[in-house]
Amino acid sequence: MILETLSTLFLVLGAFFSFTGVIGLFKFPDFFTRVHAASVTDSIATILIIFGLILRTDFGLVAVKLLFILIFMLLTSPTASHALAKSARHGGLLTLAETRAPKKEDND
């Protein structure tokens, strides 16, 4: 009853976590901020549903395969990310501040 109760528990907040991310994704105002909200959302919401899983299990072969796949993710996951955001960076996108703030003119 109490694993159960905890499974739900973890499998609840890594659906809520999962969803500000994409909340996030659709309301944050440049690139690299979207790129942050998705990357940070999805470790956590991977690590509380994997776990959320594994409670659910019989701590057997299929908790060791959900802890592979925990570890996959969260060695990919964030390289992924910032892999994105530095193409995007290195192909010449700049953040929004940088946008927003006055160009500087010689005035020689």
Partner chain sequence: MLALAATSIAILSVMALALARALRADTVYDRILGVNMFGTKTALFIAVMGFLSGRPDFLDIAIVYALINFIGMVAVLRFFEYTATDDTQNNKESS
Second form
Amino acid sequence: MILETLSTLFLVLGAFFSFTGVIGLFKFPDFFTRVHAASVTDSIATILIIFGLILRTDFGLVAVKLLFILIFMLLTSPTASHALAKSARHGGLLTLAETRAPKKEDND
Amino acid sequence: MLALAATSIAILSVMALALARALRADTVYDRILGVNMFGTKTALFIAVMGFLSGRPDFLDIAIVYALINFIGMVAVLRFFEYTATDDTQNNKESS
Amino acid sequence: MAHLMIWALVLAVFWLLLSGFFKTLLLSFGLISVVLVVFLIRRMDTTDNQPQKLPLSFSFFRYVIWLLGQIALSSLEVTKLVWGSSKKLSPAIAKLPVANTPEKTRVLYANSITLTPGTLSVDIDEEHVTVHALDAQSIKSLEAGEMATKVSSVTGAKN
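The form predicted in complex with its partner chain is what I want next, because the block you gave corresponds to the form predicted alone; please supply it.
Now the complete complex, all chains and molecules, led by this one.
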């Protein structure tokens, strides 16, 4: 019973953080800040939701599989964000601070 | 059970919003960001869905989806890092 | 040679946990896969002369737990920024020196930076890692170097 309540709490918090991330995706002004918003959903929301699901299992093989999903995601999502930011930087996208500085064209 | 249903609906709407963001983005990198978020949320959604229907076998599919999503991301980025140098604006990229 | 045995053990456990079946046919498939992967690892080792050891140590797990705490804290910061007004946003970009850390540590460091919301490693080369932060404050706390020392305590001593 306690486990189920805890799991519900985790799942709801995870859903909330997912929404936070996607709202940030709409709200933030430039590309690099949007990556930060997306990384909220990638890290904390994934952790919370997977742990919420683990608390609903009988802690056997299913829980181990969930843990594997979590590890995969925690390994791959920063790599993906880094690759994205790096190729955006090499593709010539400027950060907000650089856009506000003298240069006025570029970056929509 | 109610919490699982609520979570799956929440993840589904987050996926829809991310896809909408990807569709009306103005640079190709924004699109990839939205699509990446869509992919990771899909893997989570499959996992939650497996619990909702009482069939945890779905977790295998979720693992495979997470891996494919990562590899697809890296492949698309490799492609655009070397092609979209100057005029990133006029790319019509999807998936 | 010893680390190949560890790899084989880890891979076999991984296979058993993922499949969960103990029939002869499936077990033999697992055996073939493990042997194939260990063979590939050995070939890769002889090609690039960098044996890939698994970071299975107590300090690594302690670091992971510390990192989870950091992720939770900085997620709350970013959440506040998202739901608050976007006027308070002060994105900053800076270069942090990583010149005298070994390569493996550098990778772990950059990945940890990206994994914590609010900071993002944009570019990495031999001397610097370029960090973009949502808040100028988090650049300062990275420069203070708590994460750097923790990371190098995990891997730095033996490589």
